[in-house]
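Next up: just one chain, as structure tokens, the form predicted on its own.
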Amino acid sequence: MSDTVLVVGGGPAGLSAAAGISAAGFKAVLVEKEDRLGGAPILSGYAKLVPSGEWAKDAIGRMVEQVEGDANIQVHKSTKVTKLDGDAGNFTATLSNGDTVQVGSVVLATGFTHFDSINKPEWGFGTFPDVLTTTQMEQMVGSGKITCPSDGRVPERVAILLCVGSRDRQIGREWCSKICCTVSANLAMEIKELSPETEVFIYYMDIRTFGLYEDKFYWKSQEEFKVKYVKARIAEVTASDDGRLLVKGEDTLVKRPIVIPFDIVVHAIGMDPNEDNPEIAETFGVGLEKHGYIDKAETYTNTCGTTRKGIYSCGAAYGPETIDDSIAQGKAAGLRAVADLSRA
């Protein structure tokens, strides 16, 4: 019985399982396909999280520190496991570095992709240069000033359009992707902090913004930043003559056809399973759901457990899931992994 974990994917999750393996006395080998640890935050450049409002680049830099200075965490970036043997207890992965580990059990926090909105066309995106995403337009705060990118001027209007890539049928997305309509609350509040004369308008068919949320996000950008919510559904963006956005639908609380122009639209992206699944699934011998998330075992006496014995998830390897419960989950799928190490 090997006294070392592997652990899959350095994003939050995975960066809370190892930190979590290690404090417990035992050994994390911490595998990441990417040049950098930290997933999505650090990737897509993330402006403040929700719901600390701290910045991305500092929160999750600390974990990551904290893990690349563990000397109980051996850390392969630029590296994925390409094969998997053994039982649990007894694993021998191997890894496209060339390198073979000696591993007891598994955690997988192979995290998520970003829906593309080229899936959504006629809302504009890839056509139109101030039709952006959400990610987008994060790393614009992060730089400390809103502008259009099509000619640099301060925009006058801003509409953020929800449920882009969640929640549509149409296009095989038949889930709610959880975190987007506080994401973008709070990013509209980041918008107005930088630029206070920008209005901006968020365009709805629900707002979920579950839990303590609902006051801190929702409230708080309609009362104290004038943010202004509009339950429509929207058909496309198209551009007027004078080179402005047009959005373009139905206000469906007064049962309206609606055409606003706009300086720049931001389109509110899912959470899509991570596009690699399928290989995960082949490599680890897990199964994956429906919709192409990784598995889940029987929640209530396995928990993090997958279709496979020896073998845990965690975060938004699952499904849709927010960074504080993707990193309060890796630290449990950690202890879940030693717990076997504990009683072999």
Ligand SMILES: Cc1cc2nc3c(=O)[nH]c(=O)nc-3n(C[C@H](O)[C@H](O)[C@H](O)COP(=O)(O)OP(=O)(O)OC[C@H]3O[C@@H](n4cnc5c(N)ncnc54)[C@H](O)[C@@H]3O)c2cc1C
Contents of the next structure:
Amino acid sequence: MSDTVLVVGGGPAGLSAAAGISAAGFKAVLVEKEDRLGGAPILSGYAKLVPSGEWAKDAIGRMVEQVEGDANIQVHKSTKVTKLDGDAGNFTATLSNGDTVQVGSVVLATGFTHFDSINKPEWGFGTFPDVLTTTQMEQMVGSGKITCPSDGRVPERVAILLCVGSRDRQIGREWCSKICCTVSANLAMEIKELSPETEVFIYYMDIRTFGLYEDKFYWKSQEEFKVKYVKARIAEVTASDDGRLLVKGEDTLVKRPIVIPFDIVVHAIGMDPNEDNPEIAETFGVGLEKHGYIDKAETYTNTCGTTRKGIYSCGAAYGPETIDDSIAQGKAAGLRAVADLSRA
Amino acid sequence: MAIHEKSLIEAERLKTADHLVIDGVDVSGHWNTMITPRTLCDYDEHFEKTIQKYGGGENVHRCWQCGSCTNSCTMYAQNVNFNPRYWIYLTRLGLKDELLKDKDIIWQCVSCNRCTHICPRDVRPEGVMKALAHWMEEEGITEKSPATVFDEEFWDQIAERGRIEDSEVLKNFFQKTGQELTQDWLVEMIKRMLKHLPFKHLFRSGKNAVMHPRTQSWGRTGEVLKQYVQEQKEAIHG
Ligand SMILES: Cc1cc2nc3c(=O)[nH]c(=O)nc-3n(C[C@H](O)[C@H](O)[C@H](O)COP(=O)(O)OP(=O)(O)OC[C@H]3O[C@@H](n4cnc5c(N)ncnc54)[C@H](O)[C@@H]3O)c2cc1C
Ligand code: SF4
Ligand code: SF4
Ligand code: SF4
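Form predicted on its own done, so how does the form predicted in complex with this ligand look?
Let us now look at the entire complex, which starts with that chain.
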């Protein structure tokens, strides 16, 4: 009988699962393919998190310390699972570093992949140095200074384009990435804090700052930081002769075409299914849902289940998810996983 | 009160009674001018379905009003009143009166399909423009487009004889669309044909133009085809 759970992925969800398993008195083996723990917020260098306002390196850093300092959690970095034999209660996992581990259950916390803006060439990413993604803008905020990458000038105007790589049949992405509206409102306020003379405009089709994020982010950005929201889906980003960017679209409320000069354009990129998912599905024998995320079992009595017995999942592996919810789901998946151990 | 800025108000909304006496006071003419309000008072829920029955209109219900089609549109670049996004909105709610204010430009879509390739919801706005244009033609709201007149003439001859007679299609098309028969290019073409075509061909063309031969064993084929097309139309539009 195994007393160990295999946790795959060391982002917020996987860290939470591993810590929970240990707290319940069992052991966890945490396998992370990158050379650092922390997942997207650490690997991509996010600035202040929604909704806590804490810096990612502090908040998620605390989770990483907790796990790395726990003797009941064995961490394998720069490692993947290459093979999984056996059945629920009695799995043998082979790792890419040659180790094998005996585990009773598995938690897949393998998260998401950032949308690559190169797939939307009309919006200028990769062509103009001052067109950035939200992850790059988060890093700029982290550096403490807002400047145009092309020549270092302070931007007079920044445009944030929502839904880049989400909600778009043309590129086969029919989901909403859930957090990017709020992240963009938050980012707009961070930009204004660091560079008060910069004007920030957000181009939207719908604003989805759900639940308690409505007043804390959307309203606050409008009322206190004077961020302007324009209802238009941008068609094209080009450059003008003076080196500024031109944002073109239809302002749907004015019913007029717009061609507005900007200094920086930010893509609010979405959360794609993890690009490893086909491989993960194959290795672990779990199904994927129609968009390519890990398929969720019925949730009411098989919480955090997948299509395979003894294998659980949580967080952004299931679809676009927030950090707070990924952490809560990680704990829930850990609980399901240790329940299997105590029964075996 | 006289209204000084009448130019700002659509003429049909200004109501003035020539003779009106209220409580013994004569308020005839501009003293009683009223402006009817622009409040929208109803939706025509069936209109979206009607347009969806025309080829191309099927996906109109998917639109979320992002404006990408309008912005990419070839015709919008010429005329900012050419706004497929806005017309799709009116179609969905059944705001026909508003839509018909633009009846003279809706048909101007040039089918470049730039909208089709940019729409994030795969609405196919070009198809919707086509569906609206066809609906307006069928309702007699707009005149038949030259293309429709041509198609009808072409098809009538096929149904009748199983083949067309080029000269007759052209002649009838020009007549029905009020165009001169003696167009320069046509006169020139006929002149050259007379000069260069072998006599045998000319003779056969001339004979066909007068005799209108039918395709061999065409029989009732035309009638059957016509009936089939009619049935299909009825099945779709009820
Ligand atoms: C620009 C941006 C800003 C955001 N800001 C916020 C915010 O402020 N607040 C908020 O709530 N949410 C935010 N999010 C969402 C947040 O990133 C996710 O909620 C969170 O990262 C999900 O955690 P996770 O552990 O499920 O997945 P991830 O963070 O993706 O972690 C998955 C981990 O698994 C590893 N992994 C993947 N595949 C394998 C494999 N095959 N084998 C081994 N390891 C593997 C990865 O390397 C990674 O470490 C933001 C998202 C974006 C795009
Ligand atoms: S959360 Fe907002 S920006 Fe992100 S995909 Fe959804 S609607 Fe678009
Ligand atoms: S197909 Fe018609 S509506 Fe679409 S972009 Fe071209 S002209 Fe505009
Ligand atoms: S591009 Fe598509 S979804 Fe957007 S307004 Fe036009 S028809 Fe509607």
